[in-house]
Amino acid sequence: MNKTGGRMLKKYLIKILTFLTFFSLTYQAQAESFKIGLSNGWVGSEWRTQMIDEAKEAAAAWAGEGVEIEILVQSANVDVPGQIAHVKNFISQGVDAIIINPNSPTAFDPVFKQAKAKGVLVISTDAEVSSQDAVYVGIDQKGWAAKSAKWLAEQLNGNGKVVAINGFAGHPANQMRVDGYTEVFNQYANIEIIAEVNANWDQAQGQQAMQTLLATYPDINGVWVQDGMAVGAWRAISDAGRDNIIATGEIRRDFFESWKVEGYKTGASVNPPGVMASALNVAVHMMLGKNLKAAATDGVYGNAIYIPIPFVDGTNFDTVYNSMKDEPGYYSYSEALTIADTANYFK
Amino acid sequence: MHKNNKNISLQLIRNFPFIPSLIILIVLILLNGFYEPNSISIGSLVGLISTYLALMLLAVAQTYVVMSADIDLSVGGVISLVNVSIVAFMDHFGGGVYVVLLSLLLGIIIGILCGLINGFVVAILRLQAIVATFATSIFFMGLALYIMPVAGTPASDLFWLTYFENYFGIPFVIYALSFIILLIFFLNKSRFVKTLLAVGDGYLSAFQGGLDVTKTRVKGFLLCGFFSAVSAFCLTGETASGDPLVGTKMTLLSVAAVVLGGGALSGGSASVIGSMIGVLIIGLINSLVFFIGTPSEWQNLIQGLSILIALMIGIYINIKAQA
């Protein structure tokens, strides 16, 4: 008799004990609710703003898992102090995590240590960061040249004479670009880089930088141009009637347009605007208290969780184009890691 | 007796232009802590002073240049100079006490040397000083780039940790912030800001009342290069870095807040506290901006359109002291 009771009160224990597990379990995922800001210190093209609004409808999306999140959004034209100020604000409201888009990869090493200090996660997303106290999460911008110019060298069999529009010279996303083709092209003896240029990400400066190239070489096989400037440097190909001319081109839809119209031979490595949305959905993890696989430990910096880069070339050519049909000219092709796929990452 | 009230708050605006920009000022810290409590924190102003030295002291550098009724578009560029060859400098023979103190020589060495070139191109070779600066600028940028290909170098640990440190429970920049104060106060006593001011009222006249105003120029563009290398110090501090393209955009917002501070970029009238405070103005409006919840797109549009109001209001008082 006294057996049977202790039995009874075991199994309600355990009963109560399961429901109250289960209850505060579900209670904690529903209480679940982060503050996250996004600062961007450069609005000079549409692909930034686009950037914003993908991380904001991927902070949306975490609402599904039962995470409120909240955002900041800072987005400006500022120097260096005043993107140091963003962080500085961030601090003061109180925010849980920080996504920067970085005007400088160094500079911000000080305030960093400070957030840290204060328990704020710092990611940063398409540049790189040197700070120990951040992650970078968003593509090798070495590796995107890499599979751009590895694409060009096998258009050209390997065989002729190439060159080079560049963005920014002392950018480090630009420096490392031009390591990345460099290397590539490197391994083709018979390629040869005739000559390098700088156009500054700017459609106008690539398209006056072309059109002196093909004035200087007549004899140019391939071009290799980085995005933001290949829309100006084919007008300038197509300008001279140079059709035989192979060169990378780019991922916004006005330029698909005019691959789909003229027939451009060419292939784009995709630097997607979805990267600040990846960089939050791995942001979202780590506060959860997940811990990753394996720790971020690429890069120069050795902080850097690096994500796939897309490519679009003539194999993939008209899905590409149809998924971003109705959008607007300045939209650029995009791919973000998802709450699923970043939890990949993650034990 | 009201009347006279009247007469001595435009007696005071006219001895002091400051004083606009910085009621405007003291308007932004309330709205701040109005719409952010943590902003007015004696840790979040010293942050926001130690965030913005480096614009304040170019802001200082631009002054002295606009009160002969120059203008040096060039700052920018020096700072980024300066900032890679202390940097370049510190990396290269290890980052010990000396070899930080001779980095800062060598960082004024070559602030005075820009400013002497400037002075050079603007007083003697008579080049207008708004193109020439520019195209001294690029020339600037282009040694940074060269002594620095690529950002990345960091600074010696010595030199940003002591920006960063406390002493006697105070810290450093506040220390620094109160020792250019405290140039500044001597140099405004000085005959020589007089005789800027004077210059900048009129070449002409000023040569006729036997000035020399070729000398007082180049000295004025002397000054500038000494406070944009110091102004390179605190960015370096505060940065712990080295970045060629670092001070590419603080150049107009160095002018921006001259003007804000109740300078006139036409010479003759110019307040360096007054460019200081502007400084301070420009990022409290930023800050404001995003803490009254601002939407992302809308954010540089209210900046800009609240730095103009903040403008307008400035220069309407200084008008009216004027009249």
Second form
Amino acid sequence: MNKTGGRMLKKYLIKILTFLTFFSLTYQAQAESFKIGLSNGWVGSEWRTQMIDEAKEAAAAWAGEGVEIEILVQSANVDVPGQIAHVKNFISQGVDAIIINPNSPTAFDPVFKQAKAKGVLVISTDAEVSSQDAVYVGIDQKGWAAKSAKWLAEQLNGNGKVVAINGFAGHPANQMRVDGYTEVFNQYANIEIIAEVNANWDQAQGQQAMQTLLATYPDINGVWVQDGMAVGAWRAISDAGRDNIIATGEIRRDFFESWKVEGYKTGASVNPPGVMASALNVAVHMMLGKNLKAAATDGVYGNAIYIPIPFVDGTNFDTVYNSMKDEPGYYSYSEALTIADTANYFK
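Now the other one: the form predicted on its own, given that the block above is the form predicted together with the partner chain.
Excluded here are partners and other molecules; the one chain stands alone.
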């Protein structure tokens, strides 16, 4: 090879090396990895277990986008101080983001402020929080209750005596739901709420509560009952032969099986376990430096991003039933914002 050819080859190799170096640096710049802590302060239902599982699946899906997510989970029956300890543990472990299903709307303000000072993104889901150092991603719990309450009021033709079976007294999501159905029923002069009880989102307690209500108030016309308890409530109604009562339903597969067999006339708002997965996908976009198209200003605290609330009744029952007929009885119908869906929230 002559000198001219040698110089040309050298230049060519330099260009190739430069390109490969640029490609390597570009790939390294694009490759991202984040550590996310998931805090669940109550494990008293399969819904919460499914919530965590769906969030883990959402994290794994980001690998296809060149983003590696390490998930840390703290899931236990704890009081508010115990869940605050969750958050502090995550901060000390150097997480990039914390996604929390909170046990209080206001108690986390100081610790969320500490998280923000450490550069940790905080997103709550399933229940809103007052802290302006956090963002809420989930359904409007008040709107969730209002949707099914309106359905019940319309089925009653705006007239009747109604009882309500609620979740945990004092839980923020529960209280917003109470506010939601109360506001709707108050719009109907001839609907009277004659009793409200708590059954802690437990199927057996829901059945016992309904049995007691039926014995105490024989003139019940309608029942507004939350997820986790409708299976039990409907069982009590059926056992009592009270097919003249109209009641809301829920989104678990075992309830859908009874709904199909018994031909219930019912309807259910969906609070999908996938809300934490939706929150995680929003969090990753934020950690990638993307900006929201519209600021998170929804909700009672002005820091929420509300996602759609599905509703199931006779019009779409078959579609929903078929989508989960092979799942175990405790499985809840779920929807979640995908990576692509959440990308639409950003510029």
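Residue numbers count along the first chain shown, from 1. Under this definition, the rigid core comprises the largest set of C-alpha atoms superposing within 1.5 Å between the forms. From a predicted model like this one, the values you see are computed outputs, not experimental measurements.
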{"item": "Residue 94 C-alpha moves between these two forms by 2 Å or more, core aligned", "value": "no"}
